[in-house]
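Only one chain is given next, in C-alpha cells, and it is the form predicted on its own.
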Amino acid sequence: MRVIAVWSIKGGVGKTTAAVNLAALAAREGARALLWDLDPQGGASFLLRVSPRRKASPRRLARRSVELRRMVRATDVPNLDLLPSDLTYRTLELELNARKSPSRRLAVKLTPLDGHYDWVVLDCAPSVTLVSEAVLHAADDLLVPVIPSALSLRTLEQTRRFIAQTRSKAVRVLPFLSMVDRRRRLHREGCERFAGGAEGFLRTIVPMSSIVERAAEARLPLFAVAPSSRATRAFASLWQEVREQSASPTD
C-alpha cells in the first residue's frame, strides 16, 4: 500500500482537484484506491457525492481502537472508496493532541488498511498544523501543486523547511506545476524553468481549464466529463509520473 498526500500550505492551487482525479485514475486502472478527505471544507467529499456519517466524528477517528474501515464509504467510481470529511474535522487537531504520539496517529490508523488497498490518497487542508505533521509521518510521497508565481513557490520552500523540522523518516516531495495559464509571461517562464528540472519538479504541467469547473459542477472525475481534454490528459500524465516515482527507490 502506497500513501500519497496532496498538500500545499497555500490554498487555491488545485490540491483537491488533483487528489480526486489521481485517486479516480488509480481506481480506473483496477487498483484498490482510498481517498481520505482531511480538509474540513470537504471538497473531495462533495466532488464524489459522499457525506460523512455521525459515527465518523474526529473523536472516533483519533481513537486507536476504532478501525478506519468501519468509516469508509463507497463512491460512484468503481474501486474507489472515500473517508469523507465535513466542518467537524476542524477539531481533529485537538483530538490528536489529546492522545499519545499524536504526530504518528494517522500512520497508526492507516496501517491495518495495508492489504485492503493499493493506493491511499490524502487530501489535506492548506494549513500548517499538527494534522499536517501527522500527514507527513503517514505519507510515502508528498505531492505539492505549485502555481508558477512567487507566493506559491515560496510556500514550496516553506513546506520543505517544515518537513525538515518535523520528519524522522524521509518523505519524497514531488512538486508539480498546477493551474498554469500560458498566456501569462511569468507562467511560461516558470514552465521553462521548473517542469521536469529544477527543484525536483515533475514533468507534467496541469493547465488552467474551464473543464475542471465543469467536472466540479457535475461532481465527476475529469475523465468522465471530458476524456480528451488537455486537463484530463495532463492528470493522466501526472498519475503516470507519480506511479513511476513511487516504484523507484527514495533518494
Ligand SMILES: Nc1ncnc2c1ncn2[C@@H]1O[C@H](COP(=O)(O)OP(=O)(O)OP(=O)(O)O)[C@@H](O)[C@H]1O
Contents of the next structure:
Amino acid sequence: MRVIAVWSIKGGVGKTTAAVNLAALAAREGARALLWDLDPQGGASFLLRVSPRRKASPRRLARRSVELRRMVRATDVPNLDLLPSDLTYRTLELELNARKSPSRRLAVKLTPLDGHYDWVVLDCAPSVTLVSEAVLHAADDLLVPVIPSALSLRTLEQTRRFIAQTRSKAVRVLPFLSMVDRRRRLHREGCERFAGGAEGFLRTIVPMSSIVERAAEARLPLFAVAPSSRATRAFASLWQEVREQSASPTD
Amino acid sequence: MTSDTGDRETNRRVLALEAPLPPERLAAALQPEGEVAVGRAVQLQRTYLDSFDWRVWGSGGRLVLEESGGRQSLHWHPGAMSPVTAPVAGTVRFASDLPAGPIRRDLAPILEMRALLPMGRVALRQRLVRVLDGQRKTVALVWWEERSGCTAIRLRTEVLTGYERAGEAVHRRLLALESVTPAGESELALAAAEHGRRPGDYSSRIDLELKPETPAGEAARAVLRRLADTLRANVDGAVEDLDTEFLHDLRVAVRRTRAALGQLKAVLDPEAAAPYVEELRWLGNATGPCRDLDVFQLNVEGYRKELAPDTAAALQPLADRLHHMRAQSHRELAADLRSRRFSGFIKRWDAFLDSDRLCADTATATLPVRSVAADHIQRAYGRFLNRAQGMGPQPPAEGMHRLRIDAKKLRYLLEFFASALGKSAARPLVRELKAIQDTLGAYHDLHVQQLRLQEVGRELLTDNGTGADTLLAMGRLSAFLETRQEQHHHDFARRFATFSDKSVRKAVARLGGAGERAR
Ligand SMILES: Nc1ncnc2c1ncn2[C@@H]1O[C@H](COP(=O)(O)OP(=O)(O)OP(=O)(O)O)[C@@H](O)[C@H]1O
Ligand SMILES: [Mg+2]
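Alt. form predicted together with this ligand, vs. the form predicted on its own above:
Once more the chain from above appears, this time first in line as the rest of the complex follows.
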C-alpha cells in the first residue's frame, strides 16, 4: 500500500482534480484504490457523488477503535473506494487534538488498510493545520500542484520548509505544474524553467482545460468524459510518473 | 431456500428465473428503492478461468474473463474481499500474464506453475440495471443476463461497500418477484458441465474414503483405479504441454502405481501384474528426461537470481540450451504418449484392474485393510530406519538415492491408506516424512542437475560460438549447486534424528489400532 497525499498550502491549485483523477486512473488499471477526502469542503466526495454514511462522524473517524473500513463507500468507478467528507468534518481538527499523538493518528488509522488497498490518495484542504501535519506523517509521497506564478512558487518553498520542520522521516515531495495556460507569459516561463523535471518537478504539465470543468459538472473522472483530450492524457502521464516514482506496490 | 448454495461469491448473489423477465419489469419492481437506470444491451462472452486442478475455485475465489466489443477484462472475486477488475490485452495463460496489481499478487501464489484454462464459457446478453440515489450515485447493481439460446434469466446483484442496506433491499425486492429463486447451481458449474467438468473434480491427491474393515485386496484395487484415472486425466495436458504439472502428476501416478505393485505383493498377484510392471517401468523412463528438464528450467531462474548479475547474464546460453533440449525431449514424450504401445497399455491395464486376476489368492487379501496397511507401513518404516542407521549420519550419494526411494515408497503407502488408518493417526509420521523427503528430494534434484550441467557444458564447448564467460559461469553454477547439495546432505542427520524419534516410532507402532496389534 502506497499513500499519496495531494497537498498544498494554497487553495484552488487543482488538488482535488488531481486526487480524484489519479485515484480513478489507478483503479482503472486494476489496482484497489482508496481516496480519502480530508477536506470539509468535500470536493472529492461531490465529484464522486458520495456523502458520508450516516453512522460516520469526525469523532468516530478520529477514534482509534473504529476501523476506517467501516466508513468506506464504493464509488461508481470500479475498484475505487472513497472515505467521504462533508462540512461536519471541519471538527476533525478538534477531534484529533483531543487525542494522544494527534499528528500520527491518520497514519495509525491507515495501517489496517495495508493489504487491502494498493493506493491510498489523500485529498487535503488548503491549510496548515493539525490535519495537514497528520497527513505528512501518513503519506509516502506528497504531490504538490503548482500554478506557475511567483506566489505559487513561494508557497512551494513554504511547503518544503513546513515539511522539513514537522517531518521526522523523509517524505518525497513531487511538485507538478498545474492549470497551465500557455497564452500567459509567466506560465510559459514556468514551463521552460521546470521542463524535463528540473528542481524536483515531475515532467508532466497539466494544462488549463475546459474539459476539467466539464468533468466536474458531469461529476465524472476525466477519462469518462473525454478519453483522448489533452487534459486526460496529461493526468494519465502524471499518474504514470507518480507510479514510477513510487516503488511499485505490487511487487 | 434462502441461502445461495451454488455461488460462493461473497458480496454477489445470483438469482435464477425460469421465465423471461423484460428489463422494464425489473426496473418497475425496483422503482420504490430509487431512480432506476437501465443500461443498453451488451453481447458478452464470459469465460471462467482456472487451473486444471481448480486452484482458483479451491481458494474460494473466481476468475472470470469477459469479452465484449473487442475488449477484454478480468474480474477477480477473491473469497473474502470485494471484487477487482482490470483490463487485459492478449491471452492470459500463466500468473505472469495477469495484470500487475492485486489480481496477480493474489493469484500467483495460488496458481504457481499451473496454467489458467477455460473451464466454462457462456455467451450472454447483458444489461446493467442500477438503482440511484438523489445524487445519481449507484447504490445497488443488478446485472440482467440472458444466456444465448435460452429464455431463462439470471440476475446477479452486487452489494456495494457502504451501501449494504440498499443492496439488501434490492435483493429482497427481486426475491419477491414471481418465479425468482436463488440460483441453485453456479454458472461456473453449469458452464463447466458442458465440457464434462465439475469444480473440484480433479486433484492429484488420493482422496479415497476407505473403510478400515474393507478387504485389503479391494482397497488396493480402489487405489489402483484411482491412480489409473489420474494417469489418464493428465495425458492430454502433458501432450499439449499446457503446463508442467500435467507431466508431473502423470509421473507421480505411474510411480505410485509401481510402488503399489511392488509393495503390496501379499495382496496383489505379482505374477499376473508382471507384464504391467514392465510397461510402467517403460513409462517411467519415457517421462523422466522431460520432467528433469522441467525441474531444471523451473529452478534455473531461481538460481540465476541468487548468483552475481554478470554470472546470471552469462548463463543465458545455458537457459537457451535447456529450453531447446526440453522442447526436443517433449516431442519424444508426446510421441510416446500418443504411441500404440501406450494406448494399448492403458486399455489392458484398465481391463486388468476390473478383473479377478488382480488380487492374489491369499488370506492377506481378505484381511481388513487397516491392519494390512499398518503392517506394510511399519515394515517400510523399519526398513528405512535400518538402512539409514547402517549408513551413518552422512550417507554416500548412492545411499541418499536409495533412502529417497525408500522414503517415497513409505510415503505412497501412507497416502494410499490414510483414510483407512485414520488421518490423525498417520499425521506425525506424514509430517516428519515430508521434511526428510524434501531434503532427500532436493539433494537428488541437485545431483541430476549437476550431471545435466556437465552434459550441456560438453555440448556447448564443442559449439564454437560459446563464450568463455558462459562456461565459467556454468562452473560457478555447478559449484553453487554442489554447495547447496552439501547443505542438504548436512541437513540429513538432523532430519533423520527427528524422523526416527521415539514419538514417531510410537505413532507408527500404533497405526493398526491401539492395543490391537502390539509390535
Ligand atoms: N487543469 C484545469 N483546467 C481547468 N480548470 C481546472 C483545472 N484544474 C482544476 N480546475 C478547476 O479549478 C477549480 C479548483 O480546482 P480544485 O478543486 O481541483 O483545486 P483545489 O486545489 O482542490 O482547491 P481547494 O484548495 O479549494 O481544495 C475547480 O473549479 C476545478 O474544476
Ligand atoms: Mg480541494
